[in-house]
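Just the one chain here, laid out as structure tokens, in the form predicted on its own.
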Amino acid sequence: MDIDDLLAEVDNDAVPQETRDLQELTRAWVAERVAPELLPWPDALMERVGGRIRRQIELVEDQTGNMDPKTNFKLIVIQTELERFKFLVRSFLRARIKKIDTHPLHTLSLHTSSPTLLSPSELQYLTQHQALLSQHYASSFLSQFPAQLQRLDDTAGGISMVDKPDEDAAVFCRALRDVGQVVVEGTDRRFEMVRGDVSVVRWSAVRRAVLGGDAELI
């Protein structure tokens, strides 16, 4: 099965609902953990895994103890399933909470001008997380300094306090579709991408592609 045929397939609305969603998931799991920065929350996609995941487990609760060797080993490719998507699911998590933690205060502040950065839990989390922080800073050091110097996202000089993901870390991408022309900003390096190309190339370059659904990360 060369490229073709796999781009094909992702595209191919006669591959069941549930097959799309593992494709999807795997999608966002590793984009998730090759992009320097975190993607928005996939909110649709996260909304039908949790509940296939509910689903298969009440299934497995209520069949388990059945003697019947058909009904086994059915349990067993529920469960086996059940385990790879939970697996997924938890690593992608980790993944999206390991970049909150590195860069709260950047977070919280693309989740204001963008609400679909974060989900539901993810904000509280980074809320009260960030809330905590700064008490103990706050009780530890910040209250001996003077008043000015207590902000932990000040930019007075400019300089910010408030650390960033590397924008312009190279990534492996992968064209879904032809994405055109992709410029390289503060070079001159210009390159056409057609579906099925793959490159090496900086985060920066292909976010609006990646973002759009046009390419992939690999």
Given for the second form:
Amino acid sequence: MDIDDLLAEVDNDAVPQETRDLQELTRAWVAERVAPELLPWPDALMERVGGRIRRQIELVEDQTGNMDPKTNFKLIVIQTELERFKFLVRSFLRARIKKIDTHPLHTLSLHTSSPTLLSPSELQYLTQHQALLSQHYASSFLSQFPAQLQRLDDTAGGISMVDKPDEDAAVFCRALRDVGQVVVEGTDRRFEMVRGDVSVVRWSAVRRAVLGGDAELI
Amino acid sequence: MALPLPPGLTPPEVAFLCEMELVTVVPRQRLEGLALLGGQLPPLNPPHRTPLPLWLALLLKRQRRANIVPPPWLSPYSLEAILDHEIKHEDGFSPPPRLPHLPSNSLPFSPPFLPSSTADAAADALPYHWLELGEMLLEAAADDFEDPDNVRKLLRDLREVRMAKLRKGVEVLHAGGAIKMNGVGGMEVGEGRAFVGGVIDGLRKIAASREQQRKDRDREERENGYPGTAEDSDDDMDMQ
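Go ahead and give the structure of the form predicted in complex with its partner chain, now that the form predicted on its own is out.
To see the whole picture, the full complex is given below, headed by that same chain.
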């Protein structure tokens, strides 16, 4: 028995990286579909999943010519799973684009202060889309307004023109570890969240626990 | 391109999640192990029981390549006991399955990735995806059940009792939220989300001005008591 066998035995106990990534991707997808605001871009995870999907597509393309019925069925299984993964990734990206489209200026200012919010392509989409839009507004009507009314991000009079998502919206949340006390700001509500608890609570109150991986949205 | 759906999962999406649950199958044909994107698939050797994700089990079942072993909680005996518990305890859902030991430093797993519907799962508790899983198995693999009609009837009873609880829970809704719903199912969350969330958000908007006053007062107290943290200065910037 050599060192590789020993290592393989240890690895058998641990859950493989692929399965952990599937759990993480699923969790990220549900969270993005449910959370009222855009969540940070999971860079490393999407890198790994994207690479695996690319390799699996190549494998399918290589083997499609094979007419042996046994390989054929294996291909059906592989392709079914591949489609499921592609759906997850696609729906995840589309949910993010929707949030970017709804609050473009707010997202852009958040990304400037914490640059892990958007992926490079999302940032490119956002800036170019926004540039086109403001150019269009300017040429079609804004240029005819008085100069002090031409801004799209005016904060005069204590009211910001930039729309923000409702960070206090209620979400369904499940604790993955013991979270401890959760305080709902502005009210008397405070409660303990232990592992396995499911609660309906404001997003702002559990945001830190969710981003830290101690809780998940459902 | 952007997703045209409101926040929250739609029923087909909940069913999609449920299809990742592990179930136990008895294969009728051999299949070599496959390297899938979600991890290595174990080789199928009839008649050895093998745990597989539900989507694959359903695919094999449809092509008559395998039989599915219904999870122990999906038996008339267990369902009757759970239904009895649901009726006797009006103040909450029946408790969910016990959680496995938490690995100290790695990623914590949650449904649909906990083996709560395999042949050796707990018989006395409804897992998170109980309704979807039950319906899907009854539709695709009714012949693997001993008494499918009875199971179907019990599932419907359970659903009604629990939906009534979900609706009755409205009375405890509060603007601050923070309502415990341990044991709730995936489909039930999907159905209740718009209503429960809507009521809480509506109540919050009614009480918004009072809350804002309180927030300001709390912040003042904090600032007088001890120097503000970074978070406070963020809030102040929003106010300007």
